[in-house]
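As a starting point, one isolated chain is supplied in structure tokens, in the form predicted alone.
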Amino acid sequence: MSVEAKIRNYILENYLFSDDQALLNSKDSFLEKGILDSTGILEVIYFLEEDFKIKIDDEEMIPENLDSVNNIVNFIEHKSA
């Protein structure tokens, strides 16, 4: 399963309570669309650290890294490089 698919499925199952891929555009801002709040972001960070075996530093916890599927995919690819 691709990085994008893992992240999309996690968000859909845990926050949108669906497996309907049409409910989530990879460019959608989680905060602007009301998909995640600050607690949800922390849960996503825990998921990313566990599932992708990365460490997310405090200064990396910014919307540019974590506020959409696309942003997270780019961030993980950068961290894994």
The other form holds:
Amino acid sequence: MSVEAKIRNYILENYLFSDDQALLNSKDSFLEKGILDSTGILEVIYFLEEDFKIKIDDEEMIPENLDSVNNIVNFIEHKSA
Amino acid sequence: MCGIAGIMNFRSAVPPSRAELKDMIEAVYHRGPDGYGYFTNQKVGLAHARLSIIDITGGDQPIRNEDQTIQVVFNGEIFNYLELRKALIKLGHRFYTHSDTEVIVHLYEQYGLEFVAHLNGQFAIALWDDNHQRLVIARDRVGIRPLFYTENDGRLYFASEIKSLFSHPSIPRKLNLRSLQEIFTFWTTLPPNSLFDGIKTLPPGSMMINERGERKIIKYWDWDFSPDNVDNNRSAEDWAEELKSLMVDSVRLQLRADVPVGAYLSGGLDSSVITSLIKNFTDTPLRTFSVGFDDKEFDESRYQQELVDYLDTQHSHVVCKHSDIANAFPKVIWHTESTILRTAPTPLMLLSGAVEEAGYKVVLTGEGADEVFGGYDIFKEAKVRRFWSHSPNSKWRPLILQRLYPYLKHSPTGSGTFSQNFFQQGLEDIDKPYFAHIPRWATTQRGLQFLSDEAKSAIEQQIRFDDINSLLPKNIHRWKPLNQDQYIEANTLLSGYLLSSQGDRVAMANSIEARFPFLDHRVIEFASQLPNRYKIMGLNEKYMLKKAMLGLIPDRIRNRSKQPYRAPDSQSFIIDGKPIDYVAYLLSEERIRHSGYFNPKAVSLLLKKCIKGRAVGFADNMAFVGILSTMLVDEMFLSEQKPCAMDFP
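Switching conditions: you have the form predicted alone, so give me the form predicted in complex with its partner chain.
Entire complex below, previous chain first.
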């Protein structure tokens, strides 16, 4: 499964509680669309650290890295590079 | 403390019968296991279940006046009954009991409908006046004692609990989907709504007058934070002195009983104040009760023990495990008769069970201090957000948010820029009286996504935050922001949840009467005159209360950051990676689909998330507990011919 698909499924199942792919555009801002709240983002960070074996520093916890599926994919690719 | 029920005919020709009343009152046996009493005539029927606390031998109800034209049944306590009795005797009234109920009868004779203004107490009253053919039902100022009513077939039915109304075969039972959405927004239905179609609650501080075919509801008291009330000319020392003497008097009055009285001890400031005042200013032997958790995130036993040692009190401690919460939760919902979003009432029901086992019927608790004196985090959070809104682009102003919620394992302030975006919600709504509540309500509304499409479309207009405006005083826009926050908190969370689901209902489940000295109306009226800088000084909550109690409680307790009482939520119901049996059944796709309220797929994914231990935030946990409690309501109140308690473990 691609990184994008894995993240999309995680967000769909855990925050939109659905398997309907049409509900989530990979460009959607989690905050603007109300998909995540502030503790939700902590859960996402926990998921990313666990499943992708990366460590996310406090200064990296910013919307540019984490506020959409696309942002997360880019961030993970950058971290893994 | 007791239960009441009654019927009044306004078009029906069938007189209320004793058999009908018997069914209704027996449904609330737990509220008054010491005996039943009835009054019936052609027009009205009153029933009473008694928990004997004052005038054990002579206080059976209904209580009447000298010529038997006035009959009263009453649930609660009138704390100033001795003073009222003395004054009424001077005015020529003759008493045949020593109960607090009888003062209601004579006050009504003396002052008519103004009688209620003389009462210092917590009560739900039904009074029949034969001369005027008038039925009055009334509820205490802040909504400590419950009172529900409904109309059907030309009759008014009323009772302390909804299960009494449902025990009458003519009352239809259906869940109201708008009410459900209100709970998934405001934590409570908005008065007069209950969770059920056609069943209404009499709002706090209100009385209903039924007379000659007409009905009106009047608000006889309200929280009033008008700026004109505030006195800016007194010194802090002066305020503290008056508050201390007022609290001493409130505690003294609320200790009145012909049975022993105990007190809850949470380890926080408020219950410490109450217990210290009992110890230092009364002759009552101090007997205390507390609840702790084996889950350390929620446990405050250390602070409770510190106070037990300091006060040298005879103490009982209940330790609550996750499985205790899961096992007791159905019984909690049987008593709350409502969807709830937290499991927190459950340990309090177990605690009232310990009080009952110890042979006590009455406990004093610290509830209400946060609303009255500005103790809640939501008030401080709003203060920071208002400060931030003065300069929304400021980088450093929102950093103060990080000082909030130090006790949370998964703090909403813990995710840097994201937290700021969260608390930035509604920053443009700075002028709304509910500004403080926007983040909480937005989080709670995340639970609405679990509703089924049918449930969503069944109500004509979606819930809006502006719906709260119908409850607010007309001049609230003139009030200071903190006072707007206090008013909304008192009229939503306090009356609709803390005093009901987490208060009266889980105490009465074990026939225990809880009393609330901070909610003495004199204390509330005192606090409405207090300048806000003496409520929250900087970010130091309940400043004046702490100042007034200097030297009476240990400094470590007095200066400790507030830790709100919480209990483990979704994780209580998952054992060894599986939901316990009744949860698995109630949340199964088939059962969810059958009830029609929620989306089966969404609920199954939420359950999966909980099983994986990934539901750590407020939103998921509130949704989980809200869905489970709704399904329990459906199971116990709507699926059977008659309401029927599950087979409680």
